[in-house]
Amino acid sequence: MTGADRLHARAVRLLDSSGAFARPWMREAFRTVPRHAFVPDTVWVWHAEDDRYHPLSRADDEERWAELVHHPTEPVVTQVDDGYPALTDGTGELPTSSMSATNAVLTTLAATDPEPGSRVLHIGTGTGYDSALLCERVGGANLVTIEVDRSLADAARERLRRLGHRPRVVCGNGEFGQRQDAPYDRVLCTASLSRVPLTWIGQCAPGGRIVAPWKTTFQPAGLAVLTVDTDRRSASGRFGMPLTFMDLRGRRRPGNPLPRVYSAGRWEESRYGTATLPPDFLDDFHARFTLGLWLPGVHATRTPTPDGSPAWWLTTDTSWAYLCAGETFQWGPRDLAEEAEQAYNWWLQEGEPEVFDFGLTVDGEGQRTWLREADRTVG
């Protein structure tokens, strides 16, 4: 047995142990399928130093990269700037492509929940490793994976081929699904994204599932579960347990607008305010998940302060607000605080709901997040 082998058996026992495998064909899959096998030579690992993704390789030392493949809670970073590491020295800024943590991968396949045999979108095929797992359930005829980059796609084929699992595997933009191969019993998309695409809808069968980490610009971690409507016109479900992945490439989260909209000047301008909000008001998730679908286009930055209580930066391209122990201060045509506080306020009274209690519908007309009932609509 390699090093790798090991690592990949003490994997099995730490996810058995802690429940990970939610249904008894995960198990399976998962021991089946060797994760290193889907993992390049050369992966990124984030610097804090100089906030940077320096490249490590196999044959450099090959036992802590065996150690980040099979962390059962941790990514691998595979891909940065999208292929062409940004910075002269060779490190990179963003990464682009990632095998996602094990504990992740598992969540995800548990609320895709596919049976035998059913056929399967996947969209975000990224190393493979998803759509192997995937293959050892329904069987490699019946998925359809989807990659929007040309050589991450046919590495992921021959690595697929390798194992003896034949997939579709497309190279294209997976907004846009596979139409001439549905309709498909499930959708299950591996990377983030703000709105899920009427596309998938039309090429699900009735009563389909489409499972996608869902987003907003406040809060990254979601994860919508949404069934198919008998007219294949409508999806509606709620929010399963919230998990961060990496942006669809063609919807990519937009960069914190604070550094282009402060200054100097504009702190001399501000408003001076003050705000009955708890420093900690955003360190609990549900909140920020809350918060997130009642201001669209909202960032939020938790910055220290010297006494190490939290302060916020609340942040669109035309305004911001600092929050810090309870005064504010404020530029631009927005109250931002008034707004969180409202969304606080109102949190507070619905009597603290969790991201399971939120739904979202996405139809012709749009998309809209409720609580508990779908015509509560919430935002």
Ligand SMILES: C[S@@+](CC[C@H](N)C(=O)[O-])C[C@H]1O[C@@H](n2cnc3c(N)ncnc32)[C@H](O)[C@@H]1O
Given for the second form:
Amino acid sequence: MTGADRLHARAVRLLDSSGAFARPWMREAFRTVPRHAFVPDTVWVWHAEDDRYHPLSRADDEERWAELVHHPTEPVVTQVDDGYPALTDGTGELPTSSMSATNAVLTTLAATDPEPGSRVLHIGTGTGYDSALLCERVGGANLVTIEVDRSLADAARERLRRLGHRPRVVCGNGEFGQRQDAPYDRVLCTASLSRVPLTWIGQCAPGGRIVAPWKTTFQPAGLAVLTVDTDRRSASGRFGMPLTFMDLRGRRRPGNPLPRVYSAGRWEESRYGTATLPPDFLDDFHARFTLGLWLPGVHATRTPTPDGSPAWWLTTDTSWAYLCAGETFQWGPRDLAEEAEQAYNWWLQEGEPEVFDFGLTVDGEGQRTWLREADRTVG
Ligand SMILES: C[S@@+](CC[C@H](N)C(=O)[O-])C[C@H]1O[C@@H](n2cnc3c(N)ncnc32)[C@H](O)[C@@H]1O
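Go ahead and give the structure of the form predicted together with this ligand, now that the form predicted on its own is out.
Time for the whole complex; same chain goes first.
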């Protein structure tokens, strides 16, 4: 048994004892598929000192590599900057592919929960690891998995083959699905998005399920679990467990505009006010998810004051607000502090709903988020 095998066996035991396997088939699949067989020899590790991703080679530090691979709650970054590390010293800026964290894999698989023989469309193959788990459940002939990056798609196909799985691994933009193999009973997307493509609904069987991490600029994503209507023109359902995934390529949101719109001069010009909002109002994940629905396109950044008290920046391309200890400083045409206060008060009046109380409906008219009932639109 290699060190990686031992860590794999230990991970199975730990996950088992913490009840992480929501279904017996998931435990079996997780035990059977060696997670480390899906990770390239070079992975990328974020360093806080320079805020960059540095390569870590298996040959240089086998033990560290194996520990990263079998970490229960952290993803392993397997590609940066779409395969071309952005910085001249060979380090990278943006993680663009990863093997998802074990807990995220198990959460998405439990939500997808295909039957043996279900037809599954998976978007965001990455390393091929969760495709292998799906193959264990539905059989390779029933899985189509799409990866936008050719080198990643080829590597995943090869790893799956070595373990005896032969799903259809397609290199392409998963937003278009794969019509020729439709209809699917399940669509699982393992990259986050802010709009669920209608195409997936049309490619599902009636009653099929779509599972996708859906997020606003406030982050992280609520896992949308949607049931496709009998006419295959709409899909609707509640949000599940919040998860963080990287964005679909082509749908990457622009970074936080704060460095572009803030300047010391604008701070001098800013409007001063007071707020009834508690300074830690966005520390509560459920409040943050709710405000993300009410303030689309607004970015939130936590920047504690020098004495460590909570404080938040809210930013758009043209406005910012800094909220701390009952005070607000604002610049630009929008009154973001007031908007946040209204949304937060709505959240309080509604009894502090959790992300699980909200839902999403997608149809030909667009998409709508709602609270508790599909006709109570929010945002
Ligand atoms: C979080 S990683 C996938 C993790 C994968 N589930 C695993 O554990 O290996 C997301 C993947 O989605 C891929 N991706 C991004 N946009 C895509 C798109 N439009 N169509 C298909 N794949 C896409 C990325 O290249 C990346 O490999």
